[in-house]
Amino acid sequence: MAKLKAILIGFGKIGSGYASDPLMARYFPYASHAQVLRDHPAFDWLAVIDPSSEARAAALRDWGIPIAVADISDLPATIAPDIVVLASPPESRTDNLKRFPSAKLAIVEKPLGRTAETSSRFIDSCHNLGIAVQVNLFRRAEETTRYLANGGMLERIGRPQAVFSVYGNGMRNNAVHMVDLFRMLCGEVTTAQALSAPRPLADGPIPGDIALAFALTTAEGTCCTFMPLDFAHYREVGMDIWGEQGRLEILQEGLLNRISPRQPHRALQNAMEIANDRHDLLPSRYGHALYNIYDNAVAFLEHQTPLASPGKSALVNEIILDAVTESAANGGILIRLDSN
């Protein structure tokens, strides 16, 4: 088939910055957008979207782009993208695939909206349009994630009896994800529960954004608290689970996957004790999860795929945030989400 013609909306960290971080580059070969539409070879990367100017002179500079401007009022007419790629902020996303009766694709960033109501809209805005959402959740293209997901999990250690997440940076920016990995490990989410009093982040990297503890609980009874941490100490955002039969830890962001095995009690007769110092790890591919998700978003337009990381997937992560957030406004009472 003929290349898929894309532009990108916002020339950011996540748009084309983290691609210059020389230490990123030795785990994450595709650690921005710009990088996978440079090199994926079903995609024709038109043009680049963004307000600065330095942005625009390094999409032209750096990446050879033909085209990068201001504003979409400012792109030739004839431009008609197939993928809209949306790394900017969300308020004005839905007017911005208005002007693309072309597009068949959006490829998303997180949130989708700065609560779950406009979160909705969006949604609902990109169904009239007849545009399908791909959002950037990369752990549900990652081959590790998918295969714990898909039953390798539960093989390896078990049902679920407690699980503990980190993440830093605020509930929209890191917490969503790790929210988004819950689900695709343990479950849907039934009840929500904030944990602590909000803290809001006056430097974190989406406006308005807070950090709070908060516990989640699937339908099988599942629960994992969620805990803040201080980026300025050091950065983590993982998962820790302990099932009937081992131990799964999803550590260093993603780039460390260790699972512990169930063995008889080193210092107690008749029992069983959890063997950390005898893990196997698991191969991380974090670094080609977002050339995955591309790679999915063009299975699912030639091919009808399933999408990896479809909108309506998201929108749930953010209703529960929404539901904590709620928890937290009226005491830390227990919110249900059933209809989740």
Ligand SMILES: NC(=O)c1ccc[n+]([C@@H]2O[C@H](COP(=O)([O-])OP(=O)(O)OC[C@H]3O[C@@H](n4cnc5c(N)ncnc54)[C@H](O)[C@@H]3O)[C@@H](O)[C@H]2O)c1
Given for the second form:
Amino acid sequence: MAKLKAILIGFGKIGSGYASDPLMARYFPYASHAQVLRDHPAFDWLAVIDPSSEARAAALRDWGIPIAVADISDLPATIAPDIVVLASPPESRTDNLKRFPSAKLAIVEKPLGRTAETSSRFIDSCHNLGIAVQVNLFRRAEETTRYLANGGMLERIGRPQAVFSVYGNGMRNNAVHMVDLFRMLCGEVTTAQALSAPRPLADGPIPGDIALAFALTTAEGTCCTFMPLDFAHYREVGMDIWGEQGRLEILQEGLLNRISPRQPHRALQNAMEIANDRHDLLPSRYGHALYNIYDNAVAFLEHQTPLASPGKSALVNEIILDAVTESAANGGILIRLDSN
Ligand SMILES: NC(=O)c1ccc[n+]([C@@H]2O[C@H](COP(=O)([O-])OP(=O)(O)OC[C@H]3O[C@@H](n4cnc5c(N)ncnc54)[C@H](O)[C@@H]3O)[C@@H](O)[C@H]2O)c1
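For comparison with the form predicted on its own, kindly provide the form predicted in complex with the ligand.
In what comes next, the whole complex appears, and the chain from above leads the way.
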């Protein structure tokens, strides 16, 4: 098979920067797009586009990329990528893709846009350009999460009764990952409701992002509350699922997954309990999930394997977050999401 020609637009932290963090490297061999493009044998990484001269210098010097330009118009006309990786902020992405008629697939960072409406326009534009979209909601490609979503969770803890999630640094930055995980594990969301007033984030990674408590419910009636944490104290983006036969905790941002079984109650006759002191650990492959996102993209292009994290699914998360925002603006009314 000929290698897939790839270009990377946006050479910031997720583009390449996280690769130079030694602490992250202990847990995330693939923390940035650059590491996957460098190592994955299916890709020929042709060029980097970034307006930052520092970023371009790093691409040429540290990664040996032959071409690094500030703007797409500076690229040699011969560059015809199969895959465009968009690790830049959302605004200019559609215009970027229009410049590459050869492109078959875009690997895109979340959020897709600043609102669900702009995100939806982006997905429509990609569709009209004939470009498939894989979004880096990496849990969709992580082995243990996939095992849990494909029946493993039901087998190990039974049907979910109560679900709790915590996130920080903003709804569009991190709650989006937990909304996506909740949909993966518990099913599609039919109602959304804000449980607190929104709090603006002064220095959040995504401009204009907010933090608030909210609840989502699935068609089967499973409810999850999402509570914001202030990362100034500590970080966590996690989920705690109490099933009918056990408990699943996804902690340390996915690096620690543990299952506590059900057993006869230690202190009461004729009752059961969750043995929280007797949990099993599930392996975490989070550090390879970004690599898997690319692997799956190759399988999609070569064998029509379904995309693990298609744009249309990622858009649903953003529609849900807009519904939460709408609920907050209207005193916490319940918003129905029948179109999901
Ligand atoms: N999937 C995840 O878990 C995850 C993690 C981190 C970041 N992200 C997302 O990735 C995107 C980038 O985040 P980051 O932390 O790397 O930000 P960053 O600020 O570190 O990097 C962004 C880079 O894009 C460049 N850029 C800006 N406009 C551009 C343009 N028009 N064309 C090309 N390059 C342009 C900037 O110069 C910068 O180098 C954001 O949308 C963010 O939400 C996702």
